[in-house]
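Just the one chain here, laid out as structure tokens, in the form predicted alone.
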Amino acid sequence: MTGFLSIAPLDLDLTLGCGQAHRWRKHGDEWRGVLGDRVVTLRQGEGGVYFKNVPASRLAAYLRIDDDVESIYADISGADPLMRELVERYKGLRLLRQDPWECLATYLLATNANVARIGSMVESVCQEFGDPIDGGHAFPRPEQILDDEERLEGCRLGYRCGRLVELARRVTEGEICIDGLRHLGYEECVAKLKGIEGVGDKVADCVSLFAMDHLEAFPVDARIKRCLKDHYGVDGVYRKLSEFGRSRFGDGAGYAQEFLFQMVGDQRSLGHTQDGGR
């Protein structure tokens, strides 16, 4: 490895495992990636993270070492003795920043697939269209995917081919300006994301959070759905359930909704059962 980063709490298996990000695979105790141009290694130290080809700027902007993590876990466990257990029990689960172009794509192609599913359909996309890195591809660029359409069929995304292609075409075009969504407040942002031809409630909430800094969004899936029906006696469509994490914890719902869905996902595994997308 050629740097350390002191960051902490980390844990790097639940942050890099949980499902925000679909480029990351552990290789015995190294996690492998791409970030941008590069193939990534991290490894789990003592209070923070071994790296290697990466700058550790782009590192800390990653793992978000500008989140004071510690008050927002007392924040959202407040009264809830749920989240205060879990907070115990995942401690170090920290959400990622990613980019916003990749992370917009990628939960586009997300749509009804599990996380298996999801990483086959977006390393194939990577490697059709991606410029070739060591010992990888980077994520493509929007024009990239225009040069040949043709060959993105072969990528076997279904459906979802015509979005991506209509997605990159807007985003290349100048009609969808990605980097001036992160300047939007979080209402204005979702509904911006919304007007893209895909991009339902659960989607444009991941790109708030994953993407956009907004640590108030709070996606529901089937997993959180299930989740907050058990646990807080709460059902119906999907406003009234995110409007309900947004409200009971707070400005750092996302970081609870992550909380919530690495539980299930330990319930449904340690019960055998297909994990399902985000």
Given for the second form:
Amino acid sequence: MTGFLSIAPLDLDLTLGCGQAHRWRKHGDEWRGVLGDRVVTLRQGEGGVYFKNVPASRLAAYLRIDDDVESIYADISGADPLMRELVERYKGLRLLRQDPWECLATYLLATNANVARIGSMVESVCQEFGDPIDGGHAFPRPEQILDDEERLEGCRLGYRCGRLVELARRVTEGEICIDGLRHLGYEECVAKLKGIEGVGDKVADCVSLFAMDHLEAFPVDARIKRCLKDHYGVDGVYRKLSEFGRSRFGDGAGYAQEFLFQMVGDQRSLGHTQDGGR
DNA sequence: CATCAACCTGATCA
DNA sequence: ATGATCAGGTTGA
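Mind pulling up the form predicted together with the DNA next to the form predicted alone we just looked at?
Below is the whole assembly, all chains and molecules, this chain first.
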């Protein structure tokens, strides 16, 4: 490892493995993933992270070192006993600051697919269209996706294929300016994103949260919906649930969402391994 | 405005 | 082994 970044609290396994980003894999005690045009290696350390092949400042921004995580944890912990317990259990789970284009394209593909399939779709698109880099492939730029529609169909994206092409076309032609979205407030950002075919409430919230610095976004997917019903007794349409999260957890609602998501994920994997696999 | 079926595909379950 | 159901939703009626 070529460097060490001091950052705490940080639990690399939770942060990279919780499913907010889709290109990280763990090999032994090292995490390998692609950031921009580099294959990056990370390893958990005491009070920080050892890193290879990435500028420290870039990594720091990606790990949201500028977030006052302790303060956010304290904030959402005050909402209720369950959140307090989850913050304790999953201390060090952080949000990431992902690249807006990559995040948008990825979550466009993520609709109605399970985690395994999301990963395989993203990897095939990268392999087919991304710049080859040492040890892998970069996430393709919009214009690269338009390179060969036939090969894109080979990526097994299903009905998401046409949506991705359309998005890439609109970005390439300047009809959509991704970086321009970064300057908008949360509501406006969501509204603009939803103007994209294949981007609804949930994807717009994910992109706002994971790439646009809108920590008040509270994406509600199938897991969170079940969780809100089971633990908070609330149910209803998307808007209602998302606003429930925002009003209950405040400006750090996005962090709270990650803790709930992680909890449901853990419960599920427990259930799977409990009755003796065969 | 709320509801609801259809939608690609691959994994999981019965 | 083969069919139903589900999975990080969105869309259009």
